[in-house]
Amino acid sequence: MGSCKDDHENQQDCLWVNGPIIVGAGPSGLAVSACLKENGVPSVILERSDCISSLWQQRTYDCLKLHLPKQFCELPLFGFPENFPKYPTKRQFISYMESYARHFSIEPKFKKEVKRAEFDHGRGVWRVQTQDFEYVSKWLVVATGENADPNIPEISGIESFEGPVVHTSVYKSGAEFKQQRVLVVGCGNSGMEVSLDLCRYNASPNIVVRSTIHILPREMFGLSTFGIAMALLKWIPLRLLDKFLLLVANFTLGNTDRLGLWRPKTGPIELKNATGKTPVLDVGVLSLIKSGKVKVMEGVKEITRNGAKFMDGQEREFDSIILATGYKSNVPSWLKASDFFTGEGMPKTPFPNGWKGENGLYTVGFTRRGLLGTASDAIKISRDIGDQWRTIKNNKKICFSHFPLNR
């Protein structure tokens, strides 16, 4: 990396970078860096805050473990520990990504927020503005995934209610919540995993359904479902799939319509492939629905001083609200002038080819298939910029670092 000042006053400092510069220090982030160290390329990596994997570290609960077995979450060039138990807790999973990055020595440039990135069509570079410096380089991999920013719903009355109103990202145990009557507005693979922490508290979790939702056993016959699934997706159609999937979840934990969570038409693969909605995997907390520790609750029609009023026409108290409404891309925030995505920051190319756009150009996590996408992209990401990187070495072309820009 070398700097690019030209004999202009009052710029803002600017550095050239011999590789790629990567937005992010996440998983995805990561395993691009140590995918292309492995091609001989090197490459810096931005991070807004302070640490590498920061959702994992700063912004998930207590009780979160991997959702799949661990062998379906390793990234590229690195197992996890064989002492491992199957599905890793969120504090292993976070001493696996601290281990990756020391074994292939990535050290992300922390506390860099990128403010702006957009290629300079006159240069043929990508410009990176964080709040000091401007990083210059022929590639750009963004790296931030699916789920940067909370994602936060409008709800009418909300900020009229006199409880806490908490979003999953800053909810670490059901500790802080003990007795109280919470509404858990979410029933993805978060709002459950919440309700069920919340009922070791002695709390009553109100969880609310908004939409259809698919709900599969975490494991089938002693082994991992997504397994399963993966395995026989290599012999029969999905579709097959699906209807094998969802008769082997109607014996195992029954008509979920009964409860109250009503299934898609769609099957669970197909319809993740197709919008990305993950089916929940359950961990217990079905069992609570049954017994009534859980109470399932239709759409919020509006949050109350003291509770909320729902679809069905029923009004309940409440002492506080925590939304597990997942996460966002915050793509369109940053990156400018690329039609690259769309406006939820998420590839127009569908997967297996929204890795790569125009003008060198890279996505990685925005597959909406976990790590096992991530591992993927980063190989194909670090192979076709190592293949780049080696012309430009054999020919001998112009030091990147050397490169005039003119403003």
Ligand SMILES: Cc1cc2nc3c(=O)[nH]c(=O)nc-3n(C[C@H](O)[C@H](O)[C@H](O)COP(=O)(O)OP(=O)(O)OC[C@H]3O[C@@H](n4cnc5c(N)ncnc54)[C@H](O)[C@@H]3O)c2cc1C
Contents of the next structure:
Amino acid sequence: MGSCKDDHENQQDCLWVNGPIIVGAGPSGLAVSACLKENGVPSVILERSDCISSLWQQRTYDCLKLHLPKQFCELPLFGFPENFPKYPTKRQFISYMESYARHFSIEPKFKKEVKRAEFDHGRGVWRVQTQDFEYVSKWLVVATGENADPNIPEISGIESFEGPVVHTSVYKSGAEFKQQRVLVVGCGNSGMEVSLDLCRYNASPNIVVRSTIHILPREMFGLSTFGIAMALLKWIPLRLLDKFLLLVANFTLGNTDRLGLWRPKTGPIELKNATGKTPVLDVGVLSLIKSGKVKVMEGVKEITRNGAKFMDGQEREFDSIILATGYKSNVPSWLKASDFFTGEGMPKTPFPNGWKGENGLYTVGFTRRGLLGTASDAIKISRDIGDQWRTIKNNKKICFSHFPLNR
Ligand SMILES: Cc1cc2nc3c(=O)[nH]c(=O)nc-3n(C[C@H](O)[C@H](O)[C@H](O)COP(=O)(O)OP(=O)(O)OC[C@H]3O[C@@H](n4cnc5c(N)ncnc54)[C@H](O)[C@@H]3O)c2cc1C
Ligand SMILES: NC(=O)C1=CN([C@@H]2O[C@H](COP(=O)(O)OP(=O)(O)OC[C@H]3O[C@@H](n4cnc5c(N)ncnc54)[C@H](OP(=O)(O)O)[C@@H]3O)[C@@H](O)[C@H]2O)C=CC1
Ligand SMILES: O=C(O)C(=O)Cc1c[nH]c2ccccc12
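Form predicted alone already given; the form predicted in complex with this ligand follows:
Let's see the whole complex now, leading with the same chain.
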């Protein structure tokens, strides 16, 4: 990394990066960095937190396990240890990420939050600003994730609630909610798994299900539902696959409509592909819903001082509220003057072409296809940049250590 400081006073220190700047040291940032290295391309990762894989280390609950089998959650070039179980725990996944970074000698720059990034058309470079430096490179890889920030919806009256209100990104375990009456808002995988965890601590969760939801068993016939879906998709059309999955789900789980969990009209995998909405993969909550230990409530109308009023007219008291309302991308807050992303911070170009923008802009981990999507993006990006890197090196057009950058 060379310095490109000029002689203007009061200007942020500016560093020329040899290779791409990667924003985010989660699985996506690490995977791109590793694949680039394999292609002979160095890179710099800027990470806002103080560790790799901060979502997993700092913003997930203790009982979390991968809900897809490990072979679908591996990053390129370096797999899980063989002794890991089929569904690794959060601790195991983190230790895998740490080994991955060690294996490829990846050393992100921690506590570097990217506040702004913009393409400088005049010089043909990306200018990327953190709190203390400006980093400059020909390439910018966005790896800040689909889950960068919690989604905190406005719910009428919530400010008047006197008990704790926490998002699932700060929920660690039901131990903090023993014996409590808890309102869980949101019924994705987080809301369902947190409700299950709360029951382990004799808490009484009420889960708010405001719209439709697909629940599938995590496994069918002893094989992972996801694995079966991936295999069958090679042979049968998507809609037929969904019909099959729903047939088996109805047979093994029963009719979930009767529990207040209404299924969408569109099938689970078609819906996932079209909108990114992940089906809930049941790891035990459904039997607690059936037994009444977890209560399903229609949408919340209003939160009160000590509870909630629901759309169906019921009113209940609660000790705590957990917002399992999902996450959002933060790209629009820092990536400027680029029309590659939607207002929600997702690439406008649909899968499988959303990994590459213009002027050396790349995105990894924004396909709504979990870690499998990350792995495929990382390979494509590293090949693409690797080709450019070799051409530049061969032509020796740029002297990397003395790039003039006066503003
Ligand atoms: C509870 C939970 C469970 C999941 N389980 C699975 C699963 O089993 N299988 C699966 O395939 N997927 C799963 N996912 C999806 C998840 O998105 C991926 O597992 C994975 O974490 C995505 O990696 P990523 O690197 O793209 O994003 P992240 O892991 O979110 O990493 C992004 C990194 O960017 C950093 N960052 C953000 N903004 C900035 C900024 N402005 N400047 C600098 N750094 C920044 C963040 O601090 C973070 O470290 C799960 C998600 C959640 C929330
Ligand atoms: N074991 C694992 O591997 C796990 C994986 N994950 C993954 O992490 C990602 C994030 O999951 P998750 O955190 O569950 O987020 P999701 O986005 O999947 O779910 C958010 C939920 O909150 C609901 N919601 C949002 N706003 C409101 C509101 N104002 N009032 C009521 N409900 C609301 C949504 O309802 P609606 O659908 O109507 O918008 C939805 O049910 C997913 O990809 C998921 O698969 C999560 C947990 C565990
Ligand atoms: O865990 C997630 O959020 C994922 O995105 C993994 C995933 C990708 N495709 C799916 C289809 C069904 C269930 C989970 C996934």
